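The chain below stands alone and is given in structure tokens; this is the form predicted alone.
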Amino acid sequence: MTVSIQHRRSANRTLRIVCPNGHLGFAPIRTGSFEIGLRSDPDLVCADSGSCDIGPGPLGQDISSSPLAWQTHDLERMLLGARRLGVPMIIGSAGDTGANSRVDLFVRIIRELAEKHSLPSFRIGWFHSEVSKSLIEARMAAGETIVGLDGRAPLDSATLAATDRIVAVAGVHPYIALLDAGADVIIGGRSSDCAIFAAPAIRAGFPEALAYYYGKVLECSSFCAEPYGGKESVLGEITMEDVKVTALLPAQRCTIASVAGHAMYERATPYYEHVLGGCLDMSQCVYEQYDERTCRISGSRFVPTAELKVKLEGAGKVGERFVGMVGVRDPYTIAHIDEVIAWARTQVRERFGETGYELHYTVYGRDGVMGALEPLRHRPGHELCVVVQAIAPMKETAEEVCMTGLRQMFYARLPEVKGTAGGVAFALDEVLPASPAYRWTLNHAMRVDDPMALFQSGLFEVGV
């Protein structure tokens, strides 16, 4: 195999992973940079396929947020590339949520792709991450506290009862076990993003501190490169002393700024990443420009925990939902938009009472994105878009509440208004059915004695 100069391995012992997509299936892999990665002598091809970013709805409904065609496209590109090279392929948090049905979906797609392309025999390993409410109920009944994360209260019976589906967030352990068992392709349930990449590195004997950083920097693929380019591939290399990450798209580069910035991305504190079994400490990391498109990182630390706690994510249904929109251009109405909304709310209360539904107004052009944190709230734009959402147990109620809450904005009576034409314009005459509304019910941690206790796995052979 020919390896280009900029992708040549370091002189010492290494493990190389190509990551083609920071969220497999969410938008299709860019195949050009992925093919460059496949020519760069990787030991594995790995990708994360799930995220809390999509909200609680897909987990609660047990669906994917990504189109099946996009998921199949990405799995096909990765599978054909990995089988061509004869290297393992790992997918974590399958199907956006990592729920059991999503793992089973991805396993089925791999089976179908193996048959479609008449691939030589290989072994698929998988594991499930769903946790039954009865197991948690039993633990709570025995007096165990399921602690809340990020300021949440400990789990109580009412919150658990309002939950439709729960997944546990796996660490490196099921991936290592399946690699040890000889899996060529692994489809994992809900997992810590960095564990997907850290697992093969830890299994190969690299330091945990570097392995978990390796996973952290690779899991979002080209998000650690500049200029921004979604769904491009990156190449990671770990040694006993450092981690290197290289942008594979020729127009991109991994720099000190882009990699350090990504390491601090999506976290309450910039330096720490918690996983099952410990915490990655990035506060002493050293970033160096290794070559034009490669950043070298050293100095990460890993602090094991005395007690094993697995994160639990749960979603529960709030109700059916309808959405409507109005545009506002009239300066007087913009200046009194809160009074317009208050009028509409009053009309809804008069018809439906105070309870049994939810009615939400989001004012884009004023504070629709940042809400109360918006520093320019009192300086709205010259035009606004108000999104109205109604949620109720029954679709018919949600639709009528939304219609009332929307149309009454047109009829709002404001002081000094003499005309009857209304001060808002309907983006659409009707309100639109939306996906049911769900909320995150569980963001908690539960003690386990065995890091594999909540994760059931299997292994079988497919192909010709």
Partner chain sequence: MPSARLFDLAKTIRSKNAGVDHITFDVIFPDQATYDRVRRSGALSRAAISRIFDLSADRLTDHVEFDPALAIKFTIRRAVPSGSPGDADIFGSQQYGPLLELEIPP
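The form predicted together with its partner chain is what I need now, so please give it after the form predicted alone.
If you are looking for partners or other molecules, they are not here, because only the chain is given.
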């Protein structure tokens, strides 16, 4: 039988975490490998539930992008498993965005599940991550600079005013405080993905350098394993010297290639990860194959920062939105599609003026997916689909702008077109209401004196 960390603990002190999902709720967890995880003697069951990948809409509108049924499914599996074993369960960035309403939603789901299953009493800890605009306004008025991240300019008052909702990204601190207070289940607001896993490890006395790496490697569950297959559980173990991660689905393995490959997943550099309180440096990491399905990692470093800076994410509404689409088959029209769009834009301008709305054309079959990055945009396909989006403060305006921008493509006047009975094809001769348009207004950082200051928390008992 293969020696695996599923069967044998290191002789040294260890902490084991099972992670069943890299974005809880976004797609249901696979329960088979999670059950194997629960049989692998875990000390905690943890998962991240948030992502900014879903765009600014959910944070702005204060909704989840994940269906309630899937969120409940995953929380139920994790809660029943964790309570059966009597180990803590931690969820971070609840409900995709980590906004206050999402934390409250997850707390309510946990409470209802406890009732449904008549679970013996346990303590739920939670914390909120939203930051009010007035707090940031006051800081700016006092002369503080809210610095831009990723090349953004410092925050200005116009951008702040155009923002609907802001979350601060928590570090390990509120999680450690809630564990100290005796929480059995923690529902966290927006937080660094790795903090969810690093917190219990740091609290248990493991080195920060390894603990943050431990979080980094576990946060996406089976994305650190191969062959590719999401939503499967992985098991992590931290010791005073190293981190080990093992794939729990029998068909998957954590290899040097898969774990090192994951270190660079969806991040600008594979070497550094900034969290509230410091920076994880992975540039000297050493990866070793520990057993067939387990990779061992050592050599990560943590550099604490003198000044605490908390990341802020904010979304602001651009307007109400309608969409429409047309098809084009005439090769001459395809070759002159920009003129068709220009004609339609001119008709919109004549009716609505230059400002007060946005009108976007996405030309699928030419450069719809990549836009200006598309090297083959001079070689369109034999047919095109053009998606028209109009955005305006009022629904009625958005609808009419969209309808004008769409239908006028039908009437576009090209000098040599042979077809004079309509320049485009309609699958639907209508425009459809879409979700309101938002944009990421804040990707900034703010100085704080206390890493807990922005994160209000609570703890209460449920169950029988």
